[in-house]
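The form predicted alone is given below as one chain in C-alpha cells.
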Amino acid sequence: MKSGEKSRAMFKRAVESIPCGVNSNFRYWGDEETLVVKKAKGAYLWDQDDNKYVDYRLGFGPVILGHAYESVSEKIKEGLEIGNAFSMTHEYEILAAEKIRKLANVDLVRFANSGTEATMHAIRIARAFTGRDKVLKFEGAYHGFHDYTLWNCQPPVPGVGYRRSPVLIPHGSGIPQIISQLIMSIPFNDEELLEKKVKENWGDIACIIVEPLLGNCASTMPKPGYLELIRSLCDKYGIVMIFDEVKTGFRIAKGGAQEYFNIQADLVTYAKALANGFPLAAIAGKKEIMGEIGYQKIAHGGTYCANVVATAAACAVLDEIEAGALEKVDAHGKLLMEGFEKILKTLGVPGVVQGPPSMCGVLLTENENINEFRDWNDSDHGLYEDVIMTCIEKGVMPDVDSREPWFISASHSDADAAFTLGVFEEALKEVIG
C-alpha cells in the first residue's frame, strides 16, 4: 500500500520538523505508506487524499463514542465557557470523579493526563504504601512508555528465554539495565509459575500489574480463575494488585474489566475511552490506599491534571456510557466477530477469533488456544499484516499490527460491519490467492 500524493507532500512536510514525521512511533508505517489524516467524523476518518475509511484503529481505542462526538464537543464548548487550566479544583473534576466512583465501584479517584503516568504512578503509590521495591508484570503486556514497565512487552522469541525463567529484554535502548532488578516477568495464564513466582519473592513485591486481558496481544483472555488467583496471592502476600484499564476501561463493561471479570483490584488504571480521544487518565482504588496519597505522604501531581477540556468531555463520555453507549459497541463487535469466524472457516484458513465484543482479536493461527504472548507470537503476523494493508486499500483501517485488537464505537452501524466483512473476505481471497 502506498499513501496518497497529498498524504506523502504532508508526511514529507512532517519529517522537516518531527523525527519520523510522527509523534508516537506506532504511527509510522514507512516514509511511502504512512497516511496523514485531514478529518474524521463519527466511525470515519478521511486522509489528506479524501479516501474516507471505516476507523476500527480509534486512536488505539479511545474514541468509544466515535469522532467529533455531538454532546463531547458540547460539553467541552460549556467547559471552555470558565477557563481551561487554574492549578485549583473545579466543578467538572468532581463531577468526572464522582462518575468514575459509581460506575467502577472505587473508592478515591486522582486524575493524570495519559494512561502512561497513570501506570507510573500507580506503581508509585504501590511501592510507598507498601515500603516494597519489585514489579510483577506479564509477557506481552504493554503498560506504558516509562522504564519500569517497558520490560517484555514484545520480546523476541527464542530471545526472550525459557518460559519458566524468561529472559528480561528492555523495549528498546534508553532503558537502563539496572531497572531490570526491580522488575519480574512471566506468561500469563501461568497458575503453576505465577504461585512460584510470588511465594519465592512476596517480601521485595510492591505489585502486581496485570491488564484483565492482553490488549496487546490481540485481547487474549485469562483462564477461567485465573484473575481470581491473582487477587488471592496479592490479599495473602500483602501485594497491591494494580489492574490496567486503560484500554479496557468504560470500553468492555460500563465498571470496566472488574465488572466484566467480577474482581475488584486494589488500584486500577484509566485512560483511552474515558475522555473520547482527549488526553486524560485516572488512578482509581481502594481508599486504604488511595487516602495515603497527599503532602509528605506519597507523591502525585501534574500541571494538567483534570484540566477542564479532559474532565469535561469525561463527564460528557460516562454519561452516554451510563445510557446505554456500549449496547451499541458490543453488537457491532458480536456482528463482526460472527463474520471474521464465518469467512475464515470458509476460506478453510485456521484462525482464532477472540476478547470482548468491544475490543475483539484476530489472530491467524492453527493453534487455537490463546493463552499467553508466545502464543501470540507464533500466529502468522505477514500474512495478517499483508491482508489489513490490502483492507485498508479498500476503505477499512484496523491497525496493521497483529498485537491490536479491532476498535469498535457507538458509531459503527451494521451497514458499516457489513462493508467491513465484505472487504476482510475480500482481501483475504486476494493475500492467499
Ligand SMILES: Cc1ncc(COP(=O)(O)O)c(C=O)c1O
Contents of the next structure:
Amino acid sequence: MKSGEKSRAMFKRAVESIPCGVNSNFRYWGDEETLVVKKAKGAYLWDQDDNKYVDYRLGFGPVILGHAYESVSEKIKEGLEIGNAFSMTHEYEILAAEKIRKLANVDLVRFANSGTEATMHAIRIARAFTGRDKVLKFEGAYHGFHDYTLWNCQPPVPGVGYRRSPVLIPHGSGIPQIISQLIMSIPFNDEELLEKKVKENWGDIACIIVEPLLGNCASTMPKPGYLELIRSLCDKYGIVMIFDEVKTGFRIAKGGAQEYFNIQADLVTYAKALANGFPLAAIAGKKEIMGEIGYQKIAHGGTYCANVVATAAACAVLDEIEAGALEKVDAHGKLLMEGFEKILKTLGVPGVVQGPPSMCGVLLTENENINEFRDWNDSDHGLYEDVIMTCIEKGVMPDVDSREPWFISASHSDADAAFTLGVFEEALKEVIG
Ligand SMILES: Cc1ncc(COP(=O)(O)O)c(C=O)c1O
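Having displayed the form predicted alone, please output the structure of the form predicted together with the named molecule.
Once more the chain from above appears, this time first in line as the rest of the complex follows.
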C-alpha cells in the first residue's frame, strides 16, 4: 500500500520534527505507507487525502463509543469551563471514581494518565504490600512502556528458547539487563508450568500481572480454570493478583474481565475505554491493598492525575456504558465474527476467529487450539498483513498486526458490518489469488 500525496507530504514534514514521524513506535507502517489523519467521527476516519475508512483500530482500542462522541464532547466542554489542573481534589474525579466502583465492583480507585503508568503503579503497590520484588508475567502480554514488564512481549522464536524455561528478551535497547532479575515470564495457559514456577519462587513473587485475555496477542482466551488457578495460587502464597484491564476494562463487559470471567483480582488497571480516547487511567482494587497508598506508606501521584477534562470524559463514558452502550458494541462484533468464520470456510482458508465480540482476533492458521504467544507466532501473520493492507486500500481499517484485535465501537452500524465483510472477502480472494 502507498499513502496518498497529501498524507505523504505531511508525513515527510512529521519526520523533520518527530523521530520516524510518529509518537509511538507501534504507529509506524513505513515511509511510504504511514497515513496521516485529517479527522474522525463516529466509526469513521479520514486521511489527509480525504480517503474514508471504517475504523477498527480505534486508536488501539480506547474509542469505545465512537470518535468525537457528542455526550463526551459536551461533558469535556463543561470541564473546560472549570479549569483543568489544580493539584487539588474536584468533584469530577470523585464522580468518576464512584462510577468505576459501581460498574467494576472495586473498593478504591486512584487515577493515572496512561496504561503504562497504571501498571507501573500497580506493580509498586504490590511490591510494597508484599515486601517482595519479583513480577511474574506471560509471554506475548504487553503492559506498557516501563522497564519492568517490557520483556518477552513479542520475543523472537526460537530465540526465546524452550517453553518450559524461556529466555528473557527485552523489547528493544535501553532496558537495563539488571531488571531481568526482577521478572519471570512463562507461556500463557499452561497450568503445570504456572504451578511449578509459583511453588519454586513464591517467596520472591510480589505479583502475577495478567491480561485476563491476551489483548495484545489476537485476543487469545484463557483456558477454562486458568484464571481461577492464578487466583488460588495468589491466595495460597500471598501474591497480589493484578488484572491488567487496560484493553478489556469497560469494553468486554460493564465490569470488564472481572465480570466477564467472574474472577475478582486484588488490583486492576484500567485506561483506554475509560475515557473514550482521552488520557485517563486508573489503578483500582481491594481496600486492604489500595488503602495502604498514602503519605509515608505507598507512593503514588502525578501532576496530571485526575485532571478535570479527563475525568469529565470518563463520567460521560461510564454513564453511556451503564446505560447499555456495550450491547451495540457486542452485536456488531458478533456480526463480524460470524461473517469472518463463514468467509474463511467458504474460501477454504484455515483460520481461527476468537475472543469476545468487542475485540476479536483473527489468525490465519491450521491450529484450532490457540493458547499462547507461540501459537500466534506459528500463524501466517504475513498473509494476514497482506489481506489487511488490501482491506485498508478498500476503506476498512483494522490494525495490520494480527496481534491487535478488531476493536468495535458503539457507533459501528449494521451497514458498516456488511461493507466490512464484503471488503474482507474481496481482499482475501485477491491476496490468495
Ligand atoms: C494490556 C495493556 N496494558 C498497558 C498498556 C499501556 O497503555 P498506554 O499505551 O496507555 O500506556 C496497553 C497498551 O496497549 C495494554 O494493551
